[in-house]
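Just the one chain here, laid out as structure tokens, in the form predicted on its own.
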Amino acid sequence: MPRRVAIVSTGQTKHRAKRLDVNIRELITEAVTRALEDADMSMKDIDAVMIGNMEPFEGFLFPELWAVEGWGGYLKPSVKFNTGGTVGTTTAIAAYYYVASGIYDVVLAIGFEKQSEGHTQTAITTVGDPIWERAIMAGAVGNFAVMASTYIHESGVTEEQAAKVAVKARRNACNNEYAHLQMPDITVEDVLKSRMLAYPVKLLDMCPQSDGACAVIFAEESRAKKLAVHPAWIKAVATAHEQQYMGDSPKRLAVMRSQIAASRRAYAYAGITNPRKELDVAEIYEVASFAELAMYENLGFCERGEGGKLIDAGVTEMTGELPVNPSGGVLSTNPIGATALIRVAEAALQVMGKAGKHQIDGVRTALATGYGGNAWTDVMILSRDL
């Protein structure tokens, strides 16, 4: 049987459009110094680290090697991981099963990037077939739009509603001291109004590209219940991937089979069987404001085709009967090395009572998402109970 393992503290650094103040390693020691301050622990308490960076969107290799003082990592053992939109939750799941083995008693997740030193979206270009696929789908923006075109048209949701999405987002930003993009006063008005990226996502409906890092630290039960008051439990961890061609993805990405695979997984191991009301908060991945909306059906919130009415009904918001992204999401902070992780730490932080002034009342259950590539998902699921 594989030990009981919880999340006992959480780092995040300041995240920027550009944090010119600091270089990679500077970054990396932000988010760690605070994991182990709020555990009140040193290096010398971690067994091993994992390290997750998506190195080809700062444009040159290996920046974990030169930064190796930044995390702590002289002489530890450490794996190094790199899975795109993922990385962060594949960081976390690898921490989870090297201390659920009984390999390692305690390990610290780093996720970090720098993309204001590289260029994030020429390397996502390559990704698509050059002769079918990369002249229209090129990059994130052109992905997500293909997706949100089809989206639209199967399923009826508008452009407002997704919208409301963008809006919710950038407002909860707004109560994380941590987050990227802090509106107080954007309206659906303005998304709406933003500049055209491809049709029919426009500024507002992306995703920022952020400069930070983040650090999680994973122990087994007996050393957890004495580093944190509330621990969060890990109840469940899946990860599922598909690749094809991805104008051949059913509905063009909106139906996201990955996701579907993983989460229902995840629920099956956690117990869960209505989401929607045994979760208490859920911190997915959403690289844009129409993917929110197509993964609350994926997910298994609504169903099929009723995303929009979810948001409209007000029921993803912070008061609402299951808030969505509480932190702001990664439509207000993307540091893609560290995004997914982020969404692990902030799911933990709302389990253990400690996310301040976006913390949701009464949190037991929570859930956790990455999302990569159209491809690939990985999902948490933590628990204030044992």
The other form holds:
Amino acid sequence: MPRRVAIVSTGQTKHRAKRLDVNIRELITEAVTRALEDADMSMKDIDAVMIGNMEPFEGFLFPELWAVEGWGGYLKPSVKFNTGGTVGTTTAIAAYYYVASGIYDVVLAIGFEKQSEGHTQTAITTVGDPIWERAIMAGAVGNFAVMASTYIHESGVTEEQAAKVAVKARRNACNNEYAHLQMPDITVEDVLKSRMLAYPVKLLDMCPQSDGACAVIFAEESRAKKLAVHPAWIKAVATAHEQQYMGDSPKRLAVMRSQIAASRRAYAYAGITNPRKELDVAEIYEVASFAELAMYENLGFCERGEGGKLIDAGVTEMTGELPVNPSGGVLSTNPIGATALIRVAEAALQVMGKAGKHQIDGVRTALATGYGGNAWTDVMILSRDL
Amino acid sequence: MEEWVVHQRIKIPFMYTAGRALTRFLDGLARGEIWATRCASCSRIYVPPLSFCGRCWRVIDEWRQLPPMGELMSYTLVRYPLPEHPDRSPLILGLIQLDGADTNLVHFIGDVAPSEVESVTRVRAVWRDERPASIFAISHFAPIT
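In place of the form predicted on its own, the structure of the form predicted together with its partner chain is requested.
Whole complex next, starting from this chain.
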């Protein structure tokens, strides 16, 4: 039996397009310092550090090595993770495994990215299969455009419904002091009229590129109870990978096989049979507005083809039955190596009752997901109850 | 059948933010000064400077200027220079501990023949007339005789 594990504290930087005032090392220190202070801990209390990042964006191998002074890695057990968009959740899940297994009692998980330093879309291009697909279609926007186009075809979802997701995210972000894109006055019209990147994806349908870091501290049961008033207990974790080629999964958004596999595995482990009823909040990795609608369907929040209706009915708004991304989500903040860890941190904040102005009342169970690589999914379920 | 290999070239522009401590360090170099930071907890003097001591896990905010001279701790001879290196080979690469510092700087050792460098103990910075805000504000370190 794995040991019980909880998140006891979190820390984030103020995420921005460019943080020219700090280097990578100093950026990470900001997030780690906040996480330690949040639980009144010092670096001596940390047994091991898991650190995640997508180094092609920074332009040198092992940026965490260069930055070690700033994240507490000096002479400590540590492991580096690099799994694309999922890197933050992979790092969190690894931290969970280390504590659950009994190897370490307190583990710090860190995700960071300074996207202003490199050229994100060119780096993402190297994700594509070099022999066949890279030369035709590469980068995040093109991939999502094809996926969104297929999804529109399959489900009848509209560009207006996707635009509502983009509006919800940027408005929610206004209540999150750390969020990058805060747009209180954004309208559906603004999204629809924004620059077309690749049909049907427009500029405001896509996530930004951010500089930022996030730190989350995991502890075993006895330490967790001492370190936090209301620890966020981890009820389930799951990961699932997809096949490589776009053509292997032609309905990649409409039917997200990795998201279905990982979420159903996690729900079963956590004893969840009706996620829409039993989850109180979800922090999901929605890289594009269309993706969030598809994720509603694939995570089982609604029936297939009903994603658009869910946003129309306001179910996933702050005041809805199942608020999705009260933090503003990836559409508002996206330092890639940190992004999925921010989902975990935000889900934990909701469970702990520490989300401030974007707190949802009475959260007992929260879902966090990571998404990336070639349609990989990570899932974590957190609970107020041990 | 012929074995196919696909050749590609990907060009990615990068920039690197110097950050709080190194910005001040680079400004100093452009003025012909070497600045270090000192951790108030472990007293370690870092050059290049750090704004945060990873050993003690605390912010460093004490600055001190170091003399542009120190001890040659070790060296090697580079016979195949990189494109970034000055056009003179063999190059002597030295590990230099500036007076008062607890860490070492890596730089070129010049004004000495490779065959004579073994006997060098003390070196000083030779500044360029036009100093960029980079390590190349210092041309090389030369033996103090």
